[in-house]
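Shown here is one chain on its own, the form predicted on its own, set out as structure tokens.
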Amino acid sequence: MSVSLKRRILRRFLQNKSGVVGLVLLSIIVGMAVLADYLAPHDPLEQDIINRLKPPSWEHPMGTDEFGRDVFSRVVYGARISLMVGLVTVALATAVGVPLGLVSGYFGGLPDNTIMRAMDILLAFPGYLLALAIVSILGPSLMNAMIAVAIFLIPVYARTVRGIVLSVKNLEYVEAARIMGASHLAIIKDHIFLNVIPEVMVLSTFNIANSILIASALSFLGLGAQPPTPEWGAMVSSSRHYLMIAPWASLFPGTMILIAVLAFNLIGDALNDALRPSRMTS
């Protein structure tokens, strides 16, 4: 990709407001992730009974949940663990679709049919349903989530890379290389995979908003991160008690669930139209 055209997608990705929006969403998260030592004013697991359930003041900002943790201390640790999760399933799903389903569309017959037909038993089952189905399995533990949500999206990215390699490699170009004796694998990394990295960075980009809703939903029931790990579904989850007497327990990791599910999306869309390849020869 030359430099030109780099430019120019990110002209067009900054010309977009609400990836402009959801950019700066990302970067206030990403800030309290990496600035969490700094920004929090009490220790995250730092129990104080005595203060439990008060609401937001100057000492604790989004007050304390039923044990006297600071919950804004909380949030801003829970930043951390809501990127790992986004990120590792993401890695994980990517590292194991891309090549399944570059191999499936390049290659065609035995395994194409094979690698689908395994994709399609995956996708047979609702995505929530096979990630509780595996973390059971597995036990309960963010870890085990991580890999219950990978395996969710496994499909996802090697049915998307498989129908960009069958649009592609019967191409001139391909055919080309092809026929100057070029190697399967040479074809593959020169000639195809670089017309599957921008779908794969618009997939990744919303798989990531899902992998943190998934994940903040597995540890809402119990069956992700366990207390007292500061993760924002497990927050909600422990505080639903006392929505009638201390809403902001929950309220507060609810809304930076909400708000970093939406900063990917926003961004996924402003990258889905920058990388649009109509307007890329535009």
Second form
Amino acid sequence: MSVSLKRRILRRFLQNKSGVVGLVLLSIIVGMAVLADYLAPHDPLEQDIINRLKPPSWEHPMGTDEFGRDVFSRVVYGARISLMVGLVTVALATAVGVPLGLVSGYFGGLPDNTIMRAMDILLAFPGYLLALAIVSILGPSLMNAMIAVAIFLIPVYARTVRGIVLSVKNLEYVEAARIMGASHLAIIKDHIFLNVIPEVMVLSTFNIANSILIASALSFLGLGAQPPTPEWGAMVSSSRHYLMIAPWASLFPGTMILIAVLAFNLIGDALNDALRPSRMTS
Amino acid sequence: MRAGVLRYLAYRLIMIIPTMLAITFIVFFMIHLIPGDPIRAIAGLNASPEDIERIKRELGWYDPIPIQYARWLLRTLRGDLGVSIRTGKSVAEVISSTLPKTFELAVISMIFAVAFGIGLGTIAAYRKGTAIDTATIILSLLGASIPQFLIGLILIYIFGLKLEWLPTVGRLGPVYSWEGFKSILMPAITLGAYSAGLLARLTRTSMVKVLESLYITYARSKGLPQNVVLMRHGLRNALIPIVTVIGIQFGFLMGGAVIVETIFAWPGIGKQLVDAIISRDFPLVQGIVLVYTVIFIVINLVVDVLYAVIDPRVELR
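Return the structure block for the form predicted together with its partner chain; the form predicted on its own was the one displayed.
To see the whole picture, the full complex is given below, headed by that same chain.
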């Protein structure tokens, strides 16, 4: 990609209001994750039963939960977990889904049919029922929830990438490379893969948002991160029984999930417009 | 109905068979995928070796996999989904007593999502660029990013705990009774929020495009009243691509009910599923996953066929 093209994409991205808002929100979350050790005034796991369910104060900016733990410190460390969940899940799904889509689209025939029918079957499960089924097999834990969400996302990548490959594999320059005697691997790597990158970037940004949302839902149900891990969904789940007397203990972590997911969705929208100006969404 | 539609329907019905077979095999095979000794995991830590042996014999564990699968499939086709390990009740019975309550919740959510989403989307498109349009865009964005359990908790906090207008948990009767209606309101809004946002955004986009088209200008220039232009000429055409989305969303609502039913202690099939997963009650998990997926596939089929019937331009393959 040439420098000027990169610059043009960057400019288009920064001119987009939603992209800038998304970046600001994301930098808050990333800042919390990176500087957690300095920002958090307390140990996120330290209990203080005497000071349980205390409202927000200077000492505890977001109050304390049912074990007297500092909600703000837990929220700050939770940023690490949610970012990690989003990135690892999407990396796993991309690593499996993109090659499947490339092979399926490029070679066609039997490999295409086999892969796509398998993807159809994964997509036949409604919503994140597939993720729930996988967790029920592997047992509840944060790692297993991430694996489940990754498997849930694989068909989305495979299908999208396959579609792009189909649209470019018969273009003249690909044909030319083939005539010049380039191997399949070289054609896929040098000529087809480049076309896939923008779409995969956009898709991955949205999927980070999705996987944070679904993984936090699994944790909320008790099927993901287990106590006392300061995972946002799990925090909402355990403190929600004290909603009447201590709404801060569940509403603050819940709002953090909203901010993180919103950040990636906004960036995804702006990235989509910047990388593919012909398909502007707004 | 056109002959093409019937042929399309027949084709789709035949194509469902391999998918259904694959789904049933995956659901059957789930139990074999449990790491370690599956039966020990299912039976629990307190199970004696005799218990484990008994469960293994009940499941026909020592037979070859294809035979186990064939036996399981035949039993399932007869409507026998096995027995819940935890409660000893028939899985089919548990499902038939809880599924209608989830269905009720999903239907009310869908009505809310359609009314709210399409209404807001239409107004936003008509008043493009105004404050109400911006508000719609922001609301639909929030709807896509907010965790369901956060909406649920905020609603419970405001309308249940502070204002005390609505009950916070349970299903207090059928939806047509006053108490039942009050108890379904918050769960339905929580469940439908995502779909409402999505429908608002899609309706807006679709409607903006339609309103710019020539036949709308023509209808206006004929001197037709504004609401006729908007409803009969505008919305009717704008809604065609949205019908499919509504159908798919209904399937997702059934799936999303898992969270909402947990928050509001709604006695539906989603809450059963979570309880079954946590207690490792595998026959129940298998039964629910299977029934859910079959419903989803059938809904998708109905939507596709409906789409072909509504819009004669749709190409039937």
